[in-house]
Amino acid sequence: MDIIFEEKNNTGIIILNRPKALNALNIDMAKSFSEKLYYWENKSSIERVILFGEGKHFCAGGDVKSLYLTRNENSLKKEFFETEYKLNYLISQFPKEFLSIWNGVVMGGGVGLSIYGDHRLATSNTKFAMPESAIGFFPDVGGSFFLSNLPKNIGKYIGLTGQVLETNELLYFGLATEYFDINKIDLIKEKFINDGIIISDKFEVNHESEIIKNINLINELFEGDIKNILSNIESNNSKFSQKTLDLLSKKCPMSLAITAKLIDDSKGKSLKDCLETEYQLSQKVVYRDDFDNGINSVLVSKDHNPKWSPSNIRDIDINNLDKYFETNTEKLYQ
């Protein structure tokens, strides 16, 4: 099975059990994961949840890989973003204590299946990030509502740069609640299933860190739209700027774009708008070239060289982003 229940001491028990896939999420996980939340919503005996992944990681993200092979209009293009984006919400609005312990990889999709609940126990080796943009996507599962609620336009310099952060950072913007050893993994499950207890260590953040310590610096360099952004990055000598622009350098020129203008524009809003949002933005971005061109080189073919089309920055039109946020389908909420 690919995602595993069970209930103990009046805790819900989920594993995301796709080691081999890094436990990514499919459609029939997510269907599965919503039913059970419903189910434990109203069952009085289940008190907590707790979340976590079959082996080394949490879950890498999304199963997208699958939709690339699907090809072409289908209904599992719909099917798999409603599906994953109304879990994401129903999370959000769970009653009961919600703990997911992020051992391993972060990303993506399994962002989307923890940020939402009250307790995110990062670890040494917890590598989180929202690496969208090299695949001709865009940060999801409502990336848009918590990366625009980071200060200082770090949130766009996440989801535009795919960067992975690790326990400082995500302990220091609060996308981690506590943190732990490793090696009282066991522990910290066994004392949150039989007693409702967190357990955590001491964690002291390291300022000087490379994103601490250039939060300024970012804030100043990724104002505005991506042509902006370029600008400001082109124009600024520093190393950090040099670093940023190779990474930005590997990114789809369309995805960055409309990643810059989502975040953008989510400020302010609720979950429950953002998410909707990524939904009508969704069903027309799996339809650009660059969506199976970015997935077959980064996931199937895995040669990392993807033909991007535009090719540069400088080529998109940004006032001709609008019609990838029109409303072109129904809604996830009516």
Ligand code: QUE
Given for the second form:
Amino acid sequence: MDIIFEEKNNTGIIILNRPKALNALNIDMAKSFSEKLYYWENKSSIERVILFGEGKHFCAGGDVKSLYLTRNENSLKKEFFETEYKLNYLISQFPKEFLSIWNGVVMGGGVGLSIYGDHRLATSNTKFAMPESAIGFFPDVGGSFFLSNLPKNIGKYIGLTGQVLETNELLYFGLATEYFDINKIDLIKEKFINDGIIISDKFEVNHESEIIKNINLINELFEGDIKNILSNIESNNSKFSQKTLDLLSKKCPMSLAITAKLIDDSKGKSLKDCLETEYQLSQKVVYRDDFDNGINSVLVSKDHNPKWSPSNIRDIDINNLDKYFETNTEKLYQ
Ligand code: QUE
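So the form predicted alone is up there; where is the form predicted together with the named molecule?
Zooming out: every chain and molecule, the one shown earlier first.
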């Protein structure tokens, strides 16, 4: 079983159980997760839900490898995202306490399973990222919602660079809600399951983190569309901007252009509207060669040298991106 459900002491327990694939979420897991939430929502003996991953990680994202491997069959590229985004919304509306244990990798689809719950407990090894620009995709699962709600263009920085955030930044930005000492992981689960009590440890946020220290610079550099952003970065001669330029230079140019527009356009929108836009966008982006090439390069052949097309931002007309955002697919919510 790729996902395990248990009921114990008024607690619904969900375990993502694909440890060899860093618990990446496949469509069957997303379907049974959704069914179980509908069931527990109405089951009065269930008062709370805890979600965690088997092994050392929470969840590496959606199982995009299976989308690549079945790319010539095609219906999965539609059904997967429809199921996943509806699950994200369902979690946001779930009326009972919902806690996720963010140990190890927490990326993309894993973020979408947890960030709309009440508690996200980070620890010393938490590695959070929205890394989709590395595979020709864009920060989805409501990324356009929670990234556009972060202060000072920090969401655009996270979504474009795919940089990893650790506990320090996660608590600073409110992406994680509590910290726990990794040695107490079994105790934390036990206390929540048995008594509904959340044990957490004190954490002093250190403002020396590279991202927090550079927050005002990030705000200046990441203003505007992707062409503005790149020209801002190129004309700034700090070490941080050089490093940021190196990061962006490896990403899919079309992903960068789309992501900057997506996050800018999403400010002030509801999660539901953001997921709807992302779904329409997904149904264009997943059929581009960049998506298959990106996944192949990062997760299948692992040559880490994707050939993007267009290969340079200069060759993208950013005033002509609207077609990617049009509603051409049946909507998620009518
Ligand atoms: C960017 C991504 C993903 C990624 C790597 C990236 C992603 C994702 C996975 C992943 C990792 C391990 C697995 C798996 C998928 O990696 O979304 O099936 O076993 O799911 O650079 O967006």
